[in-house]
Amino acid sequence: MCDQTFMAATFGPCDSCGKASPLMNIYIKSEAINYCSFCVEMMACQQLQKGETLQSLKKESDSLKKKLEEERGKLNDVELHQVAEKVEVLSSLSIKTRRVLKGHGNKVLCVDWCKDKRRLVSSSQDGKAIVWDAFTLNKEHGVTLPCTWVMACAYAPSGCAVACGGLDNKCSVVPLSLDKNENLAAKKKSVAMHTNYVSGCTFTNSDMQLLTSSGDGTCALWDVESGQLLQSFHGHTADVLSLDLAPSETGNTFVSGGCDMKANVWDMRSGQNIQSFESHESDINCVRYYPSGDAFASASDDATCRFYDLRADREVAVYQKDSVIFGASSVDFSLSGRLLFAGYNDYTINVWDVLKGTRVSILFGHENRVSRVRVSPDGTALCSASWDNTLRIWA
């Protein structure tokens, strides 16, 4: 898979064997090299010792890991229930649907809200995305995409143009006009190119780069205007599924979840990973920042949501329920951090207090599976997409 990810974006000739190839960009001793699969593969041989082979080297590596995690394990102290006993019980919540948005014609699979909290776009496995004002329902824009299941959505920061891509692989930007009857499919630009489907999308603090998530194992960070690739991101072994921005004026940092049940966080400036979490215990469908960016939050198929602290490099917090046996696809936090509503696949949506780890409300609703759930940037109000083929507004 790694091979054939640098297809689309670095294809010339070889360092080593100097061959116009698809190039591996790797790092020795962190300087960039750029080499071909097979010269990779060469050098990697012939750096084995005598009696070596890679079998040994793969144990070595396991229990280098394993000594790590019990290293890591000695500086655990106290869970964060525990240092939360003290602080006062959530009083009992009042939430309740405001809006439901109805319009699209199958399931709806990603939503996201727009800076100026009033605009959401929605995309879905009908092929299109949708541009809605969530004070009047009215439908403000329609975008056809060439393929169905548009698995990702995103809204630019400045509000003036959206992002969605799926399962052609492609992630494009669609500028929004003023004028309700311009085509936008034909100003539609593709910008983004994998090698398999794209599961996730994100502008980082401008209009002028965009992050994206695959089915490839990879997340690329690409330059709007050229198309160009700016910088990928290998560290996953299966499909990457959901990809968060950290929430801070210089976000250089971004997490990552996937089918590989782990969790990384990158520096979007080397293309490093430079935290992994594996506690899950199955895919990871969503990872979502706290709000001051010292943490995360993560939700799985194994039926948990888990909270990882990111100073304490450790998870501190899991949220689980036996009456809970089903797979949880989303999660975002309250614009104060003490909530964490989490979307599953029974059709309902959990809100856990982050800090105590008990569950507090239960919101129905929905008629099919939760996708995806998004807070409003002033924190007023939640919007839920599902494969009930509607949003909701609740507040």
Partner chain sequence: MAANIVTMKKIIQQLRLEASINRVKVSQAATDLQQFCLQNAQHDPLLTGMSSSNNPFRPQKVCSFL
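Positions refer to the first chain, counted from 1. If you superpose the two forms and keep the largest set of C-alpha atoms that fall within 1.5 Å, you have the rigid core. All of these numbers come straight from a predicted model, not from anything done at the bench. First, how it differs from the form predicted in complex with its partner chain.
For L64, the Cα coordinates differ by 2 angstroms or more between these two forms after the core has been superposed.
I would like to compare: after the form predicted alone, may I see the structure of the form predicted in complex with its partner chain?
What comes next is one chain alone, with no partners or other molecules.
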């Protein structure tokens, strides 16, 4: 049939820019498009497909979102705790505080274990990072950084360096020296440069690359030696508060969570956002992979921790209780993945049964918010860092 385009002059708000102006009423594929002449030109320049308007794009985006929900919903044939009904209920755990590490002058914000299973690095609001021997309570190294609020610290896989960053918008790598007289701060090298605070950092499988997350809404991969930015990851629409590297040897994915309530899984090589999960109702403070690498957990200000399976592409469990009303700041799994340790702003650590979704135990002891919980590499102990200026080792 004929597909003529008709032009008729009317006046009103433009479908595209919303400004009231003389409109060119065009019909493309029998859909009425009322654009002002400027927008018609813009449409031509941007090579929009025929019939694409802001509304049609919005409609397509909404229908894609619905389709995604449907696809995910189709596979939700059973709940995790239903599958786990036949599993034995856990007997009570005998986990107690075994060590208290005192020495920081202000809130302890972050802690990371060394691969040797006994050393830890912790960073604090007082601007210092301390390396401890957890067996003997010895402070092995202390580094003073020029800014307060060192929110992120990480131990290098080799055990020879630590990385720390925070309000200075940078993440610096400090090589650890056995020479007591050496001034460690002098050898500090700035590796990552962000445009807002650094919230999390981790070395990748070697000492050579550092992955950081920042309040500027991005994550970035850096070469430690040259300080060069290797890859940046854009997609979050607010501050990124946490990241975790996938545990596999060949793995090159990581998960990040932030103030936009989303947890995103990224491919490190391409910078592509592979999967995205949006079910929390407030900021996600921490994300942590399950030991097998097929799932991850998140802790949020909405007082819940959630468990997401990557292969099913959906949330499979929510760890919450009516009596738990304070935000969760940090999570970590035990070695087998059966227990989820979560630190909360009500000064406690709740231990959840990952499979059944029930709370197994509560660990009391800290006198202020728990900012970070970390299980040691061999799973023998849990270290918690708190705003009460101390760290506790539980076993």
